[in-house]
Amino acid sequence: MSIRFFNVGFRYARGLPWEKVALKNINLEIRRNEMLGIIGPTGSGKTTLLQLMNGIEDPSEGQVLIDEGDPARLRGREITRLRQKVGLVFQFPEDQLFANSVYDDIAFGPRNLGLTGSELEDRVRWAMEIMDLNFSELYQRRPQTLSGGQKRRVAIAGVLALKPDYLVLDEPAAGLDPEGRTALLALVKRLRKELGMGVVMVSHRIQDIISTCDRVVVLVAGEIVKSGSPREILQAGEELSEIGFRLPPMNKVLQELKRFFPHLDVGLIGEAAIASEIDRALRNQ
């Protein structure tokens, strides 16, 4: 099963003088148990693409199927059930945290599914445990008093509590310090491994995507201009630089050195692998 896009386009203010094309000719499949990264500059259509994935928006052209169900054709309980398959976590956790306690925030979705009593508490505890949130310390805390990293984890826990098949994250590490960013990205990788769900992550930081995801889609001006494994994306580093992407510093070094060492492998990930490749090139010159 998967989420599939067939020749999808989306326009804001359709038919009005200020109509704006956000996406065009999108053909894409997101499979369960894979981690897909989407990168692109501001205004490239990344958030719109995510909203189409869980039926918040319907395409202006083409079709989106979620496990063979078309959210544009469903209404009432049917669309609600379909949307529960795809848990969307917004870029700013404050947009999702509204209750007076962490417990009530995470419990909101499961309550709407009819869970009560110990079953509800078990679901909240499970979601908090998965996100490394200490239940006894945090369940009564007001979400507004938490750190930025804790807020993001609570927002993700609230979505996980619905046990979706796909988890969609819009800039999950934005605004976090390096330590918080590393910890959160490690948690996201663990979610895919332990829960077997499909994960889609959007970021403008290419280093977050290539270090975390199995497959990468590059979105520019509403169109997919490149897709492939992190290694394949890095091998197109010169092309990415030309359209405004900043490569991770170590990969940028590799890209520059390739001018002098044509056989240098520029698709490597991680400082150790890159340092070893540079050493190999220097020894074999």
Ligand SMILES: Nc1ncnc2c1ncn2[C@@H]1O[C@H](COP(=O)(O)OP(=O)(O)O)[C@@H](O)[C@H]1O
Second form
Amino acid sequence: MSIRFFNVGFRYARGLPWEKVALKNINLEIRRNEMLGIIGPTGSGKTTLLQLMNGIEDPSEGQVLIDEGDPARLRGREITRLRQKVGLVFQFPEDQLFANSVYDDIAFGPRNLGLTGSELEDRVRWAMEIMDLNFSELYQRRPQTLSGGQKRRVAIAGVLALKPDYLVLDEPAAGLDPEGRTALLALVKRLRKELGMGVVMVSHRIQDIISTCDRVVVLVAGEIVKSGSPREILQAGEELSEIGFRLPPMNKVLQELKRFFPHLDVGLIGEAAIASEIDRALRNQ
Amino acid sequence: MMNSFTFGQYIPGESYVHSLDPRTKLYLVVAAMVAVLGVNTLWGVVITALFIAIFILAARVPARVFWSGTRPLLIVVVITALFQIFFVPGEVIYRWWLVTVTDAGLKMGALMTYRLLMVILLAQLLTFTTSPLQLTDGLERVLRPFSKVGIPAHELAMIMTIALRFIPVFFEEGHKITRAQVSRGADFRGGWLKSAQNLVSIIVPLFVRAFHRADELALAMEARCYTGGEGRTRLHVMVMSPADYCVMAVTTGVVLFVILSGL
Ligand SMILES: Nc1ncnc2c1ncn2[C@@H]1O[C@H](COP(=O)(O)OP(=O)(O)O)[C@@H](O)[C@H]1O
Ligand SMILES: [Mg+2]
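Please give the other form, namely the form predicted together with the named molecule, since only the form predicted on its own has been shown so far.
Now the full complex is given, and it begins with the chain already shown.
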């Protein structure tokens, strides 16, 4: 079971003078129980790529298959059912909150699927619990009165409540304070671990992706220029710096030190591991 | 959907029409609209059509762009034409069941189609070749004499600038929110009651965003000491060239011809 891209291209404003090629020749597979990170500078086509994943946009060239279903060919109920497999969390999803209570907002999706009564309530409770939101404390609150981080989690819970097989998140931590960012990333990581979802996360911060994902795809100007494990991506750090990516500070330090200590392993993740590697190099000298 | 939304957009270019003074273009478009709406002779139609065609060709905007701006409005044109064809009384030339077509109806239908299409094309000609800033500057200048009788020319122009600037943003935001709710299973094809409920999920966030934006904009303008039109100078001073006077004269000629030929 997977979402697969075959030679996918996407163009905005087709046939108009300001036509814009947003994606070129994308080949990609996203499996369940895998966490894929996409990094790329602004305008590289990350958001466009995500929208192709649940058929909200259809490719201009090539084909996207969601568990063998082709969203570009389905209509009506069938496409709604296929879309339900892939929960899409837009950037700044809290902008889409509209209901008078947290409960009603999260229940919007499941209600559209036809859930009612205790089944509906169970679903909302479940989604809130996963997103670390206290049900009895928050379910009656107006979304506008919550903190930024809480609003964001309510919005994500609203998508989770559809019980998708895959969850696709566009810059989920953008605009949050460092604490909120860490907390949210930890929650996203849990989705894959505990629920076995396929998770796709977009960010322009390498650090967020490296620390949470199993596999990383680097998107530049609409093309995949590199893909591999976080370790492999960091080992190509020099290349990435040249394209204009900012490495996590500690990895930057490693990169610079490698000039003097050629045997340093630049693919390490996390400050503790990096610190002991540097320590080792200094001792061996 | 959003990508094919070209009506009202500015298409930067170097054409002869682009370089005309915005006041000239305002005059040209408004006068030509008046002429087209008043036209009722064959000669009038021929002359106005030629006149408008010359400017559309000179604007060097691809026909496809005009077409994609006109297409969404065609339904209005067709409905209006059908109304004329079926309901204008006259000599009956075709009858089937409840439907009757008269000669006068056909003529009016054709004329209405022509008028509406030309008005749509003229409006597009103006926005395609004039940047929103030029457009509002021009409008402000045209309205300035009326500020003596209490019409707030500068404020009106500022409102229009802001509106023009934010209409695409508003559409884009609406588009984005719609997609977000659709991916949460909102269905706009079901019954109308369900659709209306789902519509709330789009309209509420859209307005919240719009008010938020308005607040931010007001704050940003105040922080830059904006106090209205009093004593404000301009970066680009508008100057009328001989070409502008020429275009205005020809436009006046066409309008006069249409009026006189229709008498
Ligand atoms: N609705 C649109 N119409 C036209 N061009 C667009 C639209 N949305 C995005 N683009 C263009 O497509 C490219 C990719 O955009 P996007 O996928 O939003 O990039 P990212 O999310 O990586 O910043 C950009 O160059 C952007 O300007
Ligand atoms: Mg984006």
